[in-house]
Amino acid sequence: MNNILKTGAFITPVVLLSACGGGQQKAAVKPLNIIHIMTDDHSFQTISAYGHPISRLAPTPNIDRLASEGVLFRKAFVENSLSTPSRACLMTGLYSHQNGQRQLGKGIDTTKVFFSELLHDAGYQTGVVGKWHMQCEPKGFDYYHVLWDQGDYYNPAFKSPESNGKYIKEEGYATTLTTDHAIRFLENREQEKPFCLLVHHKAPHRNWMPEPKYLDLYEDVEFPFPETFYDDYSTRCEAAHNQEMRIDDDMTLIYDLKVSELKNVEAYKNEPNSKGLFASLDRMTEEQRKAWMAAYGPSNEKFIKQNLKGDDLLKWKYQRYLRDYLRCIKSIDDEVGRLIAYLEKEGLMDNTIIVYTSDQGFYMGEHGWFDKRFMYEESFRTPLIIRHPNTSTDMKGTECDLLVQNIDYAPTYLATANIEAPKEMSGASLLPILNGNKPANWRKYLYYHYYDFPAVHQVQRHDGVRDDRYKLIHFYGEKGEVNCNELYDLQNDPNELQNLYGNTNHTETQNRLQKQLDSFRTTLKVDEF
C-alpha cells in the first residue's frame, strides 16, 4: 500500500463498493455529487501542495486544502496537451483520434457519448459553467453558462439556455463570474437529486490578465529561474529547436507582458497579437481601466527607461510573466475557497467528490519556454487532486504515483454514479485507486499524441509512450517526411536534457518502449504517426 499511497489509503465507503461490484448495497446509499474544477493551462509547479520552489513564494491554500483532505496524484497526464482536445477527452473518455478532436477548432464527433448524457439519464442534475471551447453545444446538461471561445478576463460574454444562443456580456472578472454561476446552479438545483457540476475557468490562459485587487501582487517578489532556463536543446530533435514558444523570442511585450505604452513605437507597433491587449482594455469599465493603468503604468515607464537588452531583457520578461500568471492563480485559489465555503454552508462536503485539475500542464520557463504542446513533462503532466468525502481523519493527505490520464475522468464519474461505462471508452475508473487499492491490471504505459501542426507555436506532430521511468517520443511530418526519436531516463534525467535514443546502453529499453508504442498504434487504430 505504501508504494501506491504514500501516507495512507481511503476507507471504502458503501457507495464505492456499489460502484465496484457490491450490488446488494446499491440502493442503500444515494450516489455522490461530483464537482470537476478544471483550469486552463495551470501548471503543477504553481500549486503549493506539489512543493515546487515557485509555489512556495505564491501559495495556494484552498487548493492545498483539497490535497490535505484527499489524494494528490504525482503522475497524472493528458493524452494531447491542447485545450479543446483535452476537453474532448474529458467528456468522452476517448483518445483524440477516437473522439475526432485532434486539434483546436472543429473536430469533435458529436455522435460520441458524453459522460454527462449518461449521468443525466441516470437522474443526475448536470451543469457546466465557464470555458466550454468545443464547437458543439453542451450535451447532456440541464444547465450551462459558458464563455464565448477562450473567454475574456474582463467583462466576458456568456451563453446560456436563457440567452437564446446569444453571448451576453457580463460585468466582472471571469474567474469570479464563473464561480458565481457555479453557485447559482447549486442554489437552484433539485435538492433530492445528485448533481454533477463542471466548473471550467478561463484562467490562467494566455495573456494572464489579473483581476483588479491583485494587480500589484508579487511586485517585489523575485521568482527562481528553472535549471533548464538556458537549455540549448543540444541532444534533441529539430522539433525542440524549431518551436515558437521561447520567452526570449516569442513572448510579446505588448500583448503578453502588457507594456501598452509601446503601441506607437515603430519596432513594436506590428508585434503579433498586440491588438488583443487593446481590445481587452477597451472591454474594461472606466474604473477597471483606471486601476489597471495605475498598476502597470509606473512599472512600464520604468522598464522603458531602462532600455533593457539581451539577458537583462529576458530576465525581466520572465519575472513579469510569472507575476501575472501567479496573480491569476491567486484569484483561482480564492474562488476555489469560495466554492468550498458554499458547500460547507449547505452541508454538501460530506457527499460530494471534488476534483481539481487543468486541461494540461504549462511551462514556467523550463527550457526557456511558455505554453504547452510537447510531450516533455511540464506540459504532458497535469495537476490532479481528488477529495473524496468518505476518508477517515488519519487517512487524509495521501499521494498516488500510479500512471493516470485525462481519459480516466469519464469512467470515474460514471462509476461514482453506479453506471457501467460504455465498452468503447479507453479510460479506466480511478475509484479503486481512491479506495487505496492498485488494480491488478492497472496500466504500465501511457500513450500521447499531438497533432496540431502547422499552427501557433509550431510544435511538430509527435506521439510517444511513457512508463514509470522512461519516455520514448517520435516526431513526424505531415506526410511522414520528418522522422526523429528521443528517449529519456526520467529517474536519472528528470529535466529531459539527455536524449538517449540510439545509445547502445539503452537498447533493451528502447526496443521495449518501441514495441509498446507499436502496440498502442495497432490496438487503438491510430491512423497517423
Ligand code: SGN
The other form holds:
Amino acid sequence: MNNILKTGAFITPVVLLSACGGGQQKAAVKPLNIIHIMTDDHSFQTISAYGHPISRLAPTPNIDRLASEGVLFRKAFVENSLSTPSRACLMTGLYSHQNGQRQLGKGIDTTKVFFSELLHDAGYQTGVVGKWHMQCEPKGFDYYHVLWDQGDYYNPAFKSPESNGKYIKEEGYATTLTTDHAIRFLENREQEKPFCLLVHHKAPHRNWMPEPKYLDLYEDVEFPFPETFYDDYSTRCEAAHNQEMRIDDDMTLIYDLKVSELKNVEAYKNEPNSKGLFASLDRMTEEQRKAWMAAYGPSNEKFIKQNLKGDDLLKWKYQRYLRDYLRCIKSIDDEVGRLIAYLEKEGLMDNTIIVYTSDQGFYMGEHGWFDKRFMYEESFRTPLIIRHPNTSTDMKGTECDLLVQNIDYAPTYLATANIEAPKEMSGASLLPILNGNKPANWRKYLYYHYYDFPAVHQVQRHDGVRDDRYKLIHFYGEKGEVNCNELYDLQNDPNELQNLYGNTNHTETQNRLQKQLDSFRTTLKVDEF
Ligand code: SGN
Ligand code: CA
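Since the one above is the form predicted on its own, can you give the form predicted together with the ligand too?
The complete assembly is shown below, putting the previous chain first.
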C-alpha cells in the first residue's frame, strides 16, 4: 500500500498528498482489487480454522492463513443451498425468487444486473475462472475461462472468449488448472486498472476425485463419526425421512466410492451413475489412470474380500467418503497457497481483498447424510473468511458472529469500488464489519428458501427464518399437500435433534419467528410457500 494513505475510514478512494506544490490535492487512487475464491460444496467442518474435529486430522494451513490475517465468519449462510442459485445470488445480490435461479437447472433472469457489470463499467478489469454453471453466458467480464457445466476433475474442458464458444479439453487436474488460469488472468491484466477475479473451483463437488499426488493421502487415518451419524429423524417432518442423500442407501460404491471392480458383479450392475465413474476414468491419460488404479486397486480388493455388511459397510463407506473428500480439499488448500504466493510475489497483498467461501455447506455424515439443500446448519451455513488489507492489527485473526448471507457479497464488492449498490439489492456491505464496527441496524433474522423438488436427492421444498438462537422451517409441497413445521433452539440443541414446534414452552418464540417469516414473505414478495 505504498502510495495510499490510510484514512482510518474503511473507504478505499483516498486523498493523496501532492509531492510538489505543497498543498493537498485530490487524485484518483485505484480502489482495492478483489479476489473471490469460491469452492463447490466445501464444508466449514473441513477447514481447520473452524476447529471441527475432522479438520484437525486434515488441516488447511493456507486457508487458515487467510483467517489468521483476516476475519472468520462463524455465522455465514446461503439463501438457497444449491450451486446455481448460490452463484446467481452472488452475482445479483438478490434472493432466488428475485433473480429467477430457484432450481439447479434453470431460471436465471439475465435482465438482472450482475455486480461484475457495474465494476466493469467503473473501470475494473473483471475475470472469472473455473465453475460458472449458470444457464447464461458470463456477464460483465473482460475475461472468462470457465468449465463445462459441473466440470470434470481430470482433463476438464474449458471455454473462453478465444475458443469461440467451444469447450476445449485441457490436460491436468481441475483445481490446478483453475489456479493456472487465475494466475494467467493476473499476469495479463492491465496493471493500471483495479481487478476483480472470481476463482471458482469445481472441487470438492461429488464424486470427490482426488489429484494423482494425493490418491493415497489419509489412507491410514480414521476420521471421527459425527454425533448425529445415526439420527433417526424421530422428531422431524416427513422431509428428513424422505430425502435420498443417505450414506447407507444413496451413496454408491462404484460412482461415489470408486470400487470400479464391482462393474460386473450382478448386484452392482445397475448402480446409479456408475457410468459417470467410467467416463471419468476414460478421460484420464494412461499415466493418470495407472496412478489411480495403483492407489484404489489394492484397497478395493481388500474391501471386496471383506464382504462387509450393515453397520461395518456403512462405516467403511463413511471413511472412504471422507478420505476422498479431504484429499480434494488438500489440493484446494495447496492451490490457495499458490495463488497467495503469486499475490505476494507481485506485491498485491496490500491492495487486494481475498475472500474464501463455498457455494454452500455440505454434510460430512451428519444425520447420516452427504449433499446439502436442507436449512439445517451444515448446509445452510457456508465457510466465509475475508482477508482485507485494511483490517486493523487487533482485528486480524478474529471471528465474527453476526448473521451474514451470500446476498451480501455483491454489495460488499460494490462498496469496495465505491459504487452505490442498486436499490433492489437485498444484502448489505460487510466492509464495516471487517474493522470491528457492528452496523447499527444489522439484520437480526435470515430468510432461507429451497425450491428444487422433485429433483435428485428429493429434498422437500421449504422456507424459513433463523435468528441468533432459533430456527423455524416450513416444509411445503407443490400444491400445498405437505405442510409441516420445525422449530429448533440452536443454543440448547446445536445438532437440531429436538423439533420444538408446537411445544407450549416455546409458543412465544414460535410466534415471534412465524411473524418474522410472514414479514419476509410479504416484503420480499415471495410467491410460493
Ligand atoms: C449433481 C450431483 C448431485 C448434486 C447436484 C447439485 N449428482 O446432480 O449429487 O446434489 O449435482 O450439486 S452427480 O451424480 O452428478 O454427481 S451443486 O453443487 O451443483 O448444487
Ligand atoms: Ca455446490
